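Given next, in structure tokens, is a single chain: the form predicted alone.
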Amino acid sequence: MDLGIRGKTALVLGASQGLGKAIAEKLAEEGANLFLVARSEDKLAGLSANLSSTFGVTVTPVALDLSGAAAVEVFCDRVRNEIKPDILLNNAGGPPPSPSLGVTAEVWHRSAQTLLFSLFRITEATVEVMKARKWGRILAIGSSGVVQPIPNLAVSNTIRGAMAGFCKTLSNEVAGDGITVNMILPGKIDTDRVGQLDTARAQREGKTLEQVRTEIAASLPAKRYGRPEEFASVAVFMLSEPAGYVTGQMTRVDGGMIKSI
């Protein structure tokens, strides 16, 4: 299937590792030119050079910390005037594990800035460009915790839930401009972030990491962790031309993990 995004410009946040990196690779494979955003300039430089040489696309690395409101505002000007994306992947690293109570104000504020307020501002700048073209694709990486809250991830469950509300509301406002807005929910995808959470669980329960991962895999209907490239394939379809009538959705890529209908 031709996804119809060859030559389009994709802005990928959180692109240096994990799911963001996997999606960036799939977008490059489909011929999209990329602006890759993350904190790690070194990781971005290496990834950008590799994708450019492998797929013959233009890839521009942008070092940016989404927790810095002032830096994000400067970046938004660049989005409007230089980047002018056709495609936006909203993605940011998850907050530290915690229960609902006893979380410091600093963790709440930093997490909200990174996962909500910065993404709101970048999305608004992007929508301005997309409206002028009457075409755009926006996708936010959420979490299964949006539907089925994950124990000991209270900050993530709360803030990503708010992002889901933003995406659904925005999708109705911009659908008539040819812009789709969706959220994609990963289950147990085998990334560094999931590995860190599994390690923390192993330490809490006094088990080895291998024991924990075996138990988790056995509890999943698919009986295994998902691969980043599987998740990325679904995400890139959501960002494609053929997905133009899919908007306001939360799409699960979880191997059947979420138990609700």
Ligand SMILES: NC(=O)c1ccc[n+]([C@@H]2O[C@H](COP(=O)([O-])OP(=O)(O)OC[C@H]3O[C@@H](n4cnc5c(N)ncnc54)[C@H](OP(=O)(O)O)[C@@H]3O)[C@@H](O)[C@H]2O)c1
Contents of the next structure:
Amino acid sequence: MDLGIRGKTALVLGASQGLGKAIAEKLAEEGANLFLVARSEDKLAGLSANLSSTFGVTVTPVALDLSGAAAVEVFCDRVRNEIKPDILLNNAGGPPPSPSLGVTAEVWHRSAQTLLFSLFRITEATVEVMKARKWGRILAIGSSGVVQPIPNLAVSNTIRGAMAGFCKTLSNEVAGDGITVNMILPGKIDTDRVGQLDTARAQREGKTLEQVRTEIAASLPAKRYGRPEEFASVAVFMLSEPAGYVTGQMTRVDGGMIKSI
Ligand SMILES: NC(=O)c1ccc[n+]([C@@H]2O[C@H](COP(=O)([O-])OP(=O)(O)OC[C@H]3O[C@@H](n4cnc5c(N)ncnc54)[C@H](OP(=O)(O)O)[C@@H]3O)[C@@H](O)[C@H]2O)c1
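Having seen the form predicted alone, could you now give me the structure of the form predicted in complex with the ligand?
Okay, now the whole complex, with that chain kicking things off.
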């Protein structure tokens, strides 16, 4: 299937590793030119060089900390005037694990700034450009926790719910401009983030990492963790031309992990 995004410009946030990186790779494979955002300049430089030489697309690394409101405002000017994305992937690192009570004000504020307020501002700058073109694809990476809150991930569960409300509301406001806005919900996709959470759980429960990972895999209907490239294939379809009539949706890529319909 031709995904119809060759030559389009994609802005990928949280692109240096994990799910964002896997999506950047698939977008490059489909011929999209990329702007890749994360904090790690070195990782982004290596990935950009690799993707442009492998797929012949233009890839521009952007070192930016999404927890910094002032730097994000400066970046938004760049989005409007230089980057002008056709495609936006909203993504950043997940908050630290914890129960609902005892979270410091600093963690609440930093997590909300990184995963909500910065992404709202970048989305707004992007939508202005997309409206003028009457075409756009916006996708936010959420979590299975939006539908079925995950124990000991209170900050993530809370923030993902707010992003779901933003995406659904925006989707109705811009559907008439040819812009789709969706969320994609990973279950257990095998990335560094999931490895860190598994390690923390192993420490809490006095088990080895291998024990914890075996137990988790056995608890999933698919009996295994997902692969980043499996997740990215679904994400890139949601960002493609043929997905133009799919908006305001939350798509699960979880091997059946979420129990509800
Ligand atoms: N993997 C899963 O199965 C799963 C399940 C549920 C939810 N999620 C959520 O999905 C998102 C992506 O997951 P992942 O597994 O790919 O996580 P990951 O491996 O930790 O990758 C996060 C990406 O975001 C970037 N990032 C983190 N903080 C940033 C900041 N302040 N400013 C700019 N970039 C930042 C990281 O790069 P730098 O460190 O270079 O900045 C990295 O590229 C996370 O929010 C995670 O919580 C994932």
